[in-house]
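The chain below stands alone and is given in structure tokens; this is the form predicted alone.
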Amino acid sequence: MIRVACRQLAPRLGDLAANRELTASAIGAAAAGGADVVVLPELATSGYVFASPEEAAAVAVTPAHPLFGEWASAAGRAVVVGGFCERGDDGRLYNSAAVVDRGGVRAVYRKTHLWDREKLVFTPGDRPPPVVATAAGPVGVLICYDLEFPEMTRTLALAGARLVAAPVNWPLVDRPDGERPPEVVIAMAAARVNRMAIACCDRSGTERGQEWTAGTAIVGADGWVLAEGPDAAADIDPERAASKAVSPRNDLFGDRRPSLYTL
């Protein structure tokens, strides 16, 4: 068994030191509960709603970020996955989440799908998101609207993740009372037909006008959800994903037809 922790947060737009101090905080919290994987919100060491690219850019860091060391040492022996705005080699600006243990960045993930104004300010990623072996079992990364592609979790899926730790900012929507925000309701549909667990970091508060659901949520393979609320954690079985078996005569994969699947 392994112990996921989210921590929700509510960066401060343009303050990567405020950030930088809340973030550290947030995951060495989480460390001292037993969490052997946190996950932060979506582009967490800045805030979201930039005005400009030029805003963007002022908050912008790349992996070699001192900051992603002090997550390093907040974390002890967990894995660290969380947002940020990263500066790329070639210049441009990219939503991104970096997966942090011990031993500092072992990956990044740039956001491939670009949700209303973010494509005025980042680029998109251009290649797959990883699945990191990680001290508590291989980890895929999606960030936010990439939940909503369904081919993403189950190439995370098939690439062997048995649990997909998803940096999220969700706009608060409309939806009938006593029901689960949309977002969740397509986690759990994800976890349920890959069998693996997926969790949801959220972040609270209201920035430039912009409310936002609070809704993270940690979802067990079988589709349920676990724990929700701004500091979820529950203990998930990294081996429950490893089989997908759903009857004695069905697998999840095994009964894919790939060949009809192709427009």
Second form
Number of protein chains: 2
Amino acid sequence: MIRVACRQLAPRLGDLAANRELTASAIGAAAAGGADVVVLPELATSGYVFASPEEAAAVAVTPAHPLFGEWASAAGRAVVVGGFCERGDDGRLYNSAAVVDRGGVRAVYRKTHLWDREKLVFTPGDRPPPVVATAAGPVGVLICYDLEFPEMTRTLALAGARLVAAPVNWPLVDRPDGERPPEVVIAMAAARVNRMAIACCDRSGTERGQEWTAGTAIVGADGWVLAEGPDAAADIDPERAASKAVSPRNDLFGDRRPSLYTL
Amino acid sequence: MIRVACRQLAPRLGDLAANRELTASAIGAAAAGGADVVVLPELATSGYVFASPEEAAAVAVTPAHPLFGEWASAAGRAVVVGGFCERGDDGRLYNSAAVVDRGGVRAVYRKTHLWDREKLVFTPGDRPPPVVATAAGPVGVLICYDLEFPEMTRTLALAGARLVAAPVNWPLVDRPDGERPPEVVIAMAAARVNRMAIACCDRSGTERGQEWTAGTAIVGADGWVLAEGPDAAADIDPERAASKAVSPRNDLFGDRRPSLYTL
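Return the structure block for the form predicted in complex with a further copy of the same chain; the form predicted alone was the one displayed.
To see the whole picture, the full complex is given below, headed by that same chain.
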């Protein structure tokens, strides 16, 4: 069993120093609680509602920035997946997530499906989402709106992810009384059809009038929500995702008919 | 707006005559209630829990069978999508669904993802699911376990389906208290990520000890359940599925990145 913990922070827009402290502190608290995997929100180092690319550029960092060393130190033996505003070697800005452990920055994923005004600030990534071999098993990464493309979760599952860590910033949208956020319903379905856990770490607070769903949820490989809320934590068994057998004669992967599907 | 109605019947195993009457009567009642589209369960003409291929063969019919004329007569101006046990020209058995309207049998879809012991009885279909131009707009068809492959709902959406009619027989499985059947969660997600309505018509009763979920649900294009239960009916706007725009800068189809996806 591994313990997955999400920390639903409210980053301070444009204040890298404050967010370094906030994120490292959150990682330390989660690790102290026994977490093997700590998931932070999208753009946790920068905030989200940039008025201009210049504003984002002012807090953009490369994966060589010392803040990731701070994350690793705070994490101890845990693995961290958190969102940050990345300045690429090409000078462009990316909405990225880093996978960090005691070995340093293990992978950086650049969000490939940008939401709304993100398109005015960020360049979309041009590589598939990674699956990183960690001490907690193979961890896949995606960011927020990526999750709404079932092809993305399927791609991670086929690549061997047993857990998907998803930093998100879910803008609050209408939903019927008593319903979960639609993004959580989508994560539940993706987890079940791929038999793979999915941990979505949302953010809290408001930023320039934008309200967030604060819908953090950890979904198990059978598609049920195991934990919700600002400090959601759940024990999951990565082995549950190892087999895709769902009946004596059915396998979620083996039963696929790719020749019949439109890509 | 169009009215979609599901009729959650309990077919009598192996009794074609009884099921002809049952299905035609149900279609007539739904049509009298104003339905534009009537969805019946999977294998509505035959029942499900066959002990042998021979047992299924005894109630298998071709699309030329007069029962489909009875469906059309009962439907009046409505479109019917219902499951039946098909005997193919090749002599094989298929778990199929027919789309029937006053023009006759408009399409037959053979289930492509067979569940468990169905594999001992039926041959899987080798063609993608159809989208049929009907008086109620473009209707896509899939059957039960097909729905658990997000590639299938995506394929129908990309082919222009605004409503998917899904005859199902959902074997009852465990779920946490207060949760919907997992298949409904999957339908909700598929509806929302494709902005397309999905009507799942389950069956009731038990058959040779097999319990069914009786989880009939009509899900709107925004992913919320509009109606549930044995005679579920809901008014849906097919135009809601015409545009995939979800923000000023986002389109659920236009934002796809197929080159990054593993098929």
